[in-house]
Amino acid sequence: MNQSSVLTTQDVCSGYGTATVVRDISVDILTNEIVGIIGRNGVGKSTFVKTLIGLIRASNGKVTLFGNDITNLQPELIARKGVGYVPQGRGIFPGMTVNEHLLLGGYLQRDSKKRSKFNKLIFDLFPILHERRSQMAGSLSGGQQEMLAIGRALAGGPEILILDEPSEGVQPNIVGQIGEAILNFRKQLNLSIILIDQNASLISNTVDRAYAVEKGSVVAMLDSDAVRDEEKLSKVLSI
């Protein structure tokens, strides 16, 4: 299959007040790809992610999606054009229900019929939400909340899907899941996916190659050898 940019950066800076924190970031994220970025705690990964959707402004440098230049646009707008969020915490609602916030995800997706596709898939995916539909969001584990988390992102029918740390407080039997789910809509949706995460095995397990980050730089990129072997991904890591 020809593989075209989906998502691209050229020297991406960005930071909080005078502190810059990603430092001249170029990455490509090619059409039905997983992408891995990764490091430490602290190195930029979730900043330099909320620069491309639009949650921090890049002080620097050009993010293009399918070509068009979207720098520093409003997060709404971003998302309109297709990209999909599970930020690191998850952003549940504790009081809403699960179907509500699937409904609230798939808001972005004005055509009933995808709308309806979406749904059947998020619950095919992760039946225990359709098991849940009528509980409040607060009340589930935290695997299932992101579970959740991520169906809400892809019920708005997203053309590339932005992960940030899904296995964050998660159960490693569920973590597996995960990593299963994701290899799963990328296929059923050709979908393009950025995950950002630390745990090495999700990520040797998912993701086609990956760049790994260190002081808010790519200090490099791992291909898909490099990647399925768990042992030098876990040295990367722990730079």
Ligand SMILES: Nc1ncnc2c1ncn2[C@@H]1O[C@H](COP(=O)(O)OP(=O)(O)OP(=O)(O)O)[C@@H](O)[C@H]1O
Second form
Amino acid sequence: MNQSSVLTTQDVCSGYGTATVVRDISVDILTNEIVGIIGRNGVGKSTFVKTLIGLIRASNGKVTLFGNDITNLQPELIARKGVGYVPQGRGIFPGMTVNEHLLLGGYLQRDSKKRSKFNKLIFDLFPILHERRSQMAGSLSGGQQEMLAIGRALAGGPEILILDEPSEGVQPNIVGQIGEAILNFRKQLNLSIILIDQNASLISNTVDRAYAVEKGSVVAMLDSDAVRDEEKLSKVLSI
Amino acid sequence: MEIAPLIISLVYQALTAGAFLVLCSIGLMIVLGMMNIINLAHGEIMMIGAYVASLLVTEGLPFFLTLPFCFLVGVLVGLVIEFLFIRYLYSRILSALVLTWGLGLIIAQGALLIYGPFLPSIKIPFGSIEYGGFTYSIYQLFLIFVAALLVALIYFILQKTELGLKARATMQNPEIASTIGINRKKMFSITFAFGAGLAALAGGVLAPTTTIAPFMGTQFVAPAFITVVVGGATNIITGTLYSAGSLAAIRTPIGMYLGSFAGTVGLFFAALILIRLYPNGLASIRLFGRR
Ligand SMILES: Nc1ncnc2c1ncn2[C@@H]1O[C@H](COP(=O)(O)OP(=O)(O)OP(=O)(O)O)[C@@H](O)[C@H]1O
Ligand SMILES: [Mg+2]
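Since the one above is the form predicted alone, can you give the form predicted together with this ligand too?
All chains and molecules follow, beginning with the one already shown.
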């Protein structure tokens, strides 16, 4: 396998006001790889990925995408370069329909043929979205909103997709469905994926490896054997 | 007295009153509903529209050809105000309110200094027609048409165009909108400029019906705010339509029988009661199930 780097960070620090939350995180995500970022509540996982996509300023360090420096670019520019983001809490637009979300995501792709190809793929992955396509997103269930947020990000045709806690507030059987969908679209689209989650079975069923984060720093790298070991995972997730 | 002409006359007056409210409020509604900014310079931007119309008519341009210029000048004024001030005041409602109030004063005083207390008024185009003992101004019919057209156009832009979808997404969650490639600063400045353009256009089309003077904006601001508050800013189109419609429907019969002052008092009372009954605005009423 000859995998090259898609997204890399070097000693990234960031935080809120004067409080530093993320301390010197360096990660490397390769093509077609699903990488977990795991750790307890409040260790700075969301803050880290928000720094990657330009929502929070990096006070130090460097973020590169395909070797190009994207540190502290505006979020819309980073999105246009191919970084998709599914926020924690889903971040749907409550007063807009399912279809409008997919349209909005799709504007990142100028080619209308590609857009309809992606739309078809999204509806295949999540048939419920097709069924509910003219429903207001605010009236969808939590799991459906999560699928919509994933669909919206996929519609833009990203090179790398960042998912922040897709299992949060979602029924267990839907979590399984989302896990399958992740594996499925990784294969079909040759995507790289960063998956933050605290659900041990979702992590062990999907990721190739994972970074364990504590107090804003990476404290361990779990290889493919380690992430299959749910007991070990649970320890990292709940110490 | 026959009943049909009376009903037609009532409907005409209600539509006229409703069109006036729509024209006064639509720009304000967009800026408040989309951006949560209370633009107290709204009346002065309408005044600018009327000034553009009057000055260009004086230069010899036919009145109807001045209207695109009213809109464009409004857009430019909006872009400048947004660029210089408003963009630093998002999510600071009170600061924006004080700032736009001050700007309104400066614009009105500036107009007074530059152009004096009056500009030549614009002759009302078209004449009038008579039917069943009542007189109808053709220009008022035109205003009803313009108001309806603007509402339809805004509906189309917001619901059916890429720009409209992006603007609505930005209004609902600017941060998330930026993560799907939408330039939120650009959306905010386009939206503010569009609202200002609409206000100036409204000032332009209303110009022939009123005296063109530096402080003419004040006569539009009260009805504009009442319409916006009664309608609520959750849905621009339904809010404006329900609100302008119900206020006009209340005001018109009272005005017809008790005189226009009583009509205005009735309008204020109706507004008070509607705000009390629907504190989130009439747009929060769900008539058609979803939305
Ligand atoms: N907007 C904010 N302003 C100030 N501090 C914040 C803000 N958001 C998060 N924090 C703080 O930053 C730290 C890290 O938060 P973050 O959301 O990145 O953690 P997380 O690992 O994603 O947690 P969770 O698993 O609960 O989502 C926490 O201590 C949190 O209180
Ligand atoms: Mg988080």
